[in-house]
Amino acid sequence: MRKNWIVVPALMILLLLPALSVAQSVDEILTPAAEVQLEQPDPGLDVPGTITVLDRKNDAGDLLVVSFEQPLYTDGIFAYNVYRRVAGESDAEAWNLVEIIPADEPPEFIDGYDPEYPINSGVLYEYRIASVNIDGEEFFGPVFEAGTVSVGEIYHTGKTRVLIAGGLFIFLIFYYFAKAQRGAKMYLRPIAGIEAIDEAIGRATEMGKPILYVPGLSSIADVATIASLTILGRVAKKIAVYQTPLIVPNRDPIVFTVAEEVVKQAYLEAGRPDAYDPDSVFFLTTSQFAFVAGVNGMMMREKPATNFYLGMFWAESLLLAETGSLSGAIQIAGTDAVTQLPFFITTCDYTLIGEELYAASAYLGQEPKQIGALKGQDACKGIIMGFITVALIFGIIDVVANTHILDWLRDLVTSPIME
């Protein structure tokens, strides 16, 4: 009985496995479609699609414009990777890494603005984009020939506008050339710190005081130098009618050469080269502090009578004009340092703001060549004072009356004329 008792219930085990199996199988086939989970394709497979390469118009011939296809499933990746050779080269090595795009970004981008890797005029390229993973593995795609090359265009249609107003500012300045040769009277605005400078010079002679021009702290290349110097030649001229002793000191040796020859021509154009001394243009130093207590001694020691400053200038400005300021003189600046006019403004007589400073040496020598420039430069400046005039009319009557006059205006700005 006891071994009945245990091959029964084995027996009855043995019989019943293959019933389960069948159920099994039978769960397997009635489960529902939409419970079942499709696989989804290997990363490796999830490669960009066709690569298309343009050449982008107006520019020198150095930049593509590559766009391409993102593969149909995109999950797992976390960037693509942009190769370029050219074309025709086996060399494995020389594809280079030119553009990272991130998945979530537009597949479109601009070659040929990376310096290490440039876009070579006429040159044919060819390109693969791989496919980047969380992981940092690259599954590349096939390689796509670029198709076009790019060339550069001799006219850039976009800037047709600019074309336009730089004829017509060409053209007034011309006008204004002829128009002053011919001998014709044309009005300029009296700027006070100009019409100061006979008054100051004239206040040294009678003095018997020297006269400190200090043509700025920059460079030759500065136009605000160059300026300074034109204005100085004005001035020495005049001084050397009036014998009046003069103190130039330089931060920059080409400046200083520069200088030194302006004032002798200046003395010889008035009659004196006898007069000119030499020691009276001098280079002191480079060194920006050193050159402002150097000049400050100057001032405490000789007393000059009437400072002029002008050019560019930076911290050193304030330092200067205080000190003219206490020792009595009458002080002239002129700059076009933003950053600096509030501390000639409120230290100095006369102060030459901005492109005053330009207009200064057309204003002293009165050379036709200058004011025709200067009258040329103050009609285009009117002509856009005029259109920015118009602009706040229509923009006035599209807020009462709800026109779009403004939006034509600016369509007409805006809009490319060619293309």
Partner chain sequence: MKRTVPLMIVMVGGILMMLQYFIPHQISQTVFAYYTDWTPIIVAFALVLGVGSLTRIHSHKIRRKAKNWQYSYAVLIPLFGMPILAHLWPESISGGMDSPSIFHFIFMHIQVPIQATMFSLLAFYIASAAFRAFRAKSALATVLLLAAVVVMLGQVPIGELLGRWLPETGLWILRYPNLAAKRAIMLGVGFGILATSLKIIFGVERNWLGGAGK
Contents of the next structure:
Amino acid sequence: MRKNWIVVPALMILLLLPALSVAQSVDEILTPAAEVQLEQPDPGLDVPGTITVLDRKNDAGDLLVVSFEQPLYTDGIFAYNVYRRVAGESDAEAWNLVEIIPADEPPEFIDGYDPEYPINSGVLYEYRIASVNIDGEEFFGPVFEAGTVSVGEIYHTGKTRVLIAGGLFIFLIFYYFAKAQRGAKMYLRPIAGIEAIDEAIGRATEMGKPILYVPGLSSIADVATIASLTILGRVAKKIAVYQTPLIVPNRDPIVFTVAEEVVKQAYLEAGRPDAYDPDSVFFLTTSQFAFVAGVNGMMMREKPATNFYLGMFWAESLLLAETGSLSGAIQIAGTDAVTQLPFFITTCDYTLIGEELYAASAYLGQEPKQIGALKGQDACKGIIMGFITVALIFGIIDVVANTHILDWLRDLVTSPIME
Amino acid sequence: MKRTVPLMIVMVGGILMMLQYFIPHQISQTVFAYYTDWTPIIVAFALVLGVGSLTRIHSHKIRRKAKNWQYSYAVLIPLFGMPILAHLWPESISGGMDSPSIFHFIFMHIQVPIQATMFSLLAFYIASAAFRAFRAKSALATVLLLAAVVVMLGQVPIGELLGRWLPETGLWILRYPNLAAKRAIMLGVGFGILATSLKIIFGVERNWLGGAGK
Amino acid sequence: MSAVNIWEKMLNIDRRWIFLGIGVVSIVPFFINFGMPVRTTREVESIYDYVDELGSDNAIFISFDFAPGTSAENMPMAVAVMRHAFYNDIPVFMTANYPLHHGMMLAAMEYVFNPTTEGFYEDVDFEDWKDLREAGVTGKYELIEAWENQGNQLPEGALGWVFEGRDYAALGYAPVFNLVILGMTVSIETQYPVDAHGNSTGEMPMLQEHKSLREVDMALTSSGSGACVWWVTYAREKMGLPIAFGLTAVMATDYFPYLQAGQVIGQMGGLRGAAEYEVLLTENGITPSTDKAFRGMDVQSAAHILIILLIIMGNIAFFAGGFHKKTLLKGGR
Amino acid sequence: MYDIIGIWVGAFFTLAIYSFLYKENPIYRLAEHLVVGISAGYGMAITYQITVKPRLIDPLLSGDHWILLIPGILGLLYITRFIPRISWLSRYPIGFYMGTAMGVGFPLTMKANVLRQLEGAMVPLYQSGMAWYEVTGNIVMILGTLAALIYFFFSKPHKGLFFGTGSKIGIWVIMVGFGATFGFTVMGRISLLIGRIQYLLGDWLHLIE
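And the form predicted together with its partner chain, for comparison with the form predicted alone?
Below: every chain and molecule of the assembly, starting with the one above.
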């Protein structure tokens, strides 16, 4: 396989991002607002001056950016009330109070967020602003017609980084899918857990004791369950050859039927269909704690030499593994439930951690779909690792040479929060 | 009809919603508004699936007089009793001291204590496993247990009395090495979720079709 | 009897003795009451400071995203922040992301408004102050004045009045909650035309002043499941709403990446996090005394010590008894 | 009165669950079954009263929201699951929900779980005013994230300086992280027990404040 496969996509985004961030800088043209009407300012308070209205970029055509000149004398002004109506209406009732801006805040706001008074795309509005004193008396400034209407955009320029990252991800996943489908042999590193699985089966055979395999407590929709059933097939095949008894209790009825099929198939493939015991795979109960009680009872009675707990587990992980370790069995666990992993690690002899479970199943199953997806995700992890490595180097350079190149790299992946 | 149409629905729906994120235009917003209006209605019906299978399992048990079949009534009676109570006295949904109702009583004084107690059983099991199963079998397991002990002492007031360094170290572990491990796992899980989404949207992963006839 | 047998016997002790031990250890400290001090951490202080800056012009969300199973941890957090908000006259929107969680929201209100709770708030139903509302009295202070002028008196021990629709809105459960959050970024009222008590939200002064999440200053999600991430993904990343996490201890360690990346302003982890908030409230005179979470911390200390001792004793018995030689795997860790 | 009976009933069921610690028994079994029925029934009641009625039935009955028939019918198709001959129809609403949910989630997950986390991992090693343990912390954090990622990287053998040493450091960092999870999980379970003891000793027996 090509060695430099990580570098290509990584370089791609490195080059694309700065180009786009330059293109993104906004070029807004100031439209002078036309003066329509002038009211005599009340002698009480000074009133705001020119109102400027701009279209807001990256919206659905429902926002306007409104700013205004603050009055010369701000004494006694408590806040500004901003009113809007559709341009050309003469009705005084048509004025809507759309925003109240405290006097000490910048004289700018985005209009249109209020669901009661929405801005419609393509409609021309006019504004007027009043200075308000502490008693709530309003002193109106002149009316200004907006110099522009709000227009919706087709593409949101602030989301380019997400688009690039998403596109790259989709590309990589499908690239490896296609590659796997074409039958290309792809390297997966051997996973230490698989070795332990084989060894544990051997140990049980030597001792002539059964093997217990719990395929998790979740449904068939869980990725961990699917991975576990793949591994079960492989384990059962080995067991069929050695003729060791197998016990597979199930909590989910659908998982039970699938597990039964998998084991039967494995015995067939091993050439020992006669050795298959139909009672070895069975449905126990759907109740979580009752399931544990049942399995624990079996462990104490049958004393299996090896226990496998592979799949999705919740709080019961602790109870199963505790009893298993007391019965003196070798225990091998694997799950993607992060909160249960510490308990498995301290009670079992070997634990497949998180993604290792998926990888083990892909490794054993050799199904192109699974391997392709795993490779695609690996490639993405490679890119992330590349970025972090570069960031680390830049960080060191920053400290040593007192530069700021890390900020530049960080900006490349920073996507703004506000729409 | 049986396979192709659902796969099409998934693909069209998925791609549409993905693109919608990048398009601020009014049309895209309208599509999205319809989506947010409709989905809760559709998903509400999914509850029927769970209720249906519960009913099926337990009525089956009662009919066959399977082991412990009497307890199935303890599932079925509240399962249908609760909605009926709520329908007869709709104000009981809002609960509170002002309007005591059987519905609220069953929730507050049966459901809440049972569920809260169920999980607290684990405190006992952890204690027992601490003595009988948590082993420092290898260097890695030892590190895990040591970190756990420091964090456990650091989080409770008595840790403070044993030495200021305990809570400080506990917090340091949480803020730095723990963060590193969890972030790596989060990135891995994130990619896993994204890949699964893609597989479902583009019809590569079809497991969800299963269980409803071929 | 050989030495190995003693160790084996020790390890095979009936575990009900251990159960009894943990039971005793978790009951006794309640009667002795050490009241050991709880030191606050910056993760919790940052939430406290943020809420403390807010006032009656602001508004916050408290989302009840937990089931009865974890209410021992999640409830004190939600209650503490709620009392802090009421003290500062901050309007509080309350939501729940699942039917069972709806009941927890109601339970929290029952607790805070109950006269038997030390430092409770006297709740005024939405209907009861209808005349004042219709007369246009909606500001908090003029409302209290007008209300007391009508002859209402604050009960003894109550810390203040809270008016439904002015100081809080119990919005409750709505299905597909991630979409509800997305929808609320545009309008809260379209997502919740009525609240959990059947009141029209459009008539509520606090909804008229805070029409969408854009006009809200923070959301606390007191969460027992991964649903807390929805607030980050759908509200924070979409329109920048500051989010605070209240998490069960089991989840707490997993969410530090969000904290460090600045996606949440702070996080309370488990009973300890809630106890820290209670300490901050009491130190600043917001509540007369600390609440359940703080009182539980003594027991927490005792139980941790017991469990650590059990781990140490168990390991001694295991290695001294030579059990480690039996099961070692070559490929194992 | 209502409250007092409530607390006695609650205490009874609390003790019923705890009786399991001694031995499995019929009262425990009753409580375990009740909780399944009540939670599903409660969910159904709330969903009907809060969603189906106000959002679907009321608008339809008012007569001018006929478009809501589309989601209504799509939702009803879920029920075909129980009729084997046409059960495939239930794939339509499932497909709609799955597809759209995945589509909405994709860019947002990319942003919150990937890009933001990458950004968070790119912190300056040192800024003026940082204590020594914060600087070492940052280094541990960056190197640790990198190493843990290497551990979960399956396309290269764990050999050599980068992949070999990296994955070894990675597994150590992961173990320390799991240690923290372990400690917090223990703490959480104890907290839940404390909650129940406060209920029994305080709310029920009034022995403690």
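The term rigid core refers to the most C-alpha atoms you can superpose between the two forms while keeping them within 1.5 Å. The structure presented is a predicted model; accordingly, all values stated were derived computationally and were not measured. Positions refer to the first chain, counted from 1.
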After core superposition, I'd like to know whether Val66 moves between the two forms (criterion: C-alpha shift of 2 angstroms or more). yes
So, superposing on the core, is the move of Pro107 at the CA at least 2 angstroms between the two forms? yes
Is the C-alpha displacement of Tyr176 equal to or greater than 2 Å between the two forms once the rigid core has been superposed? yes
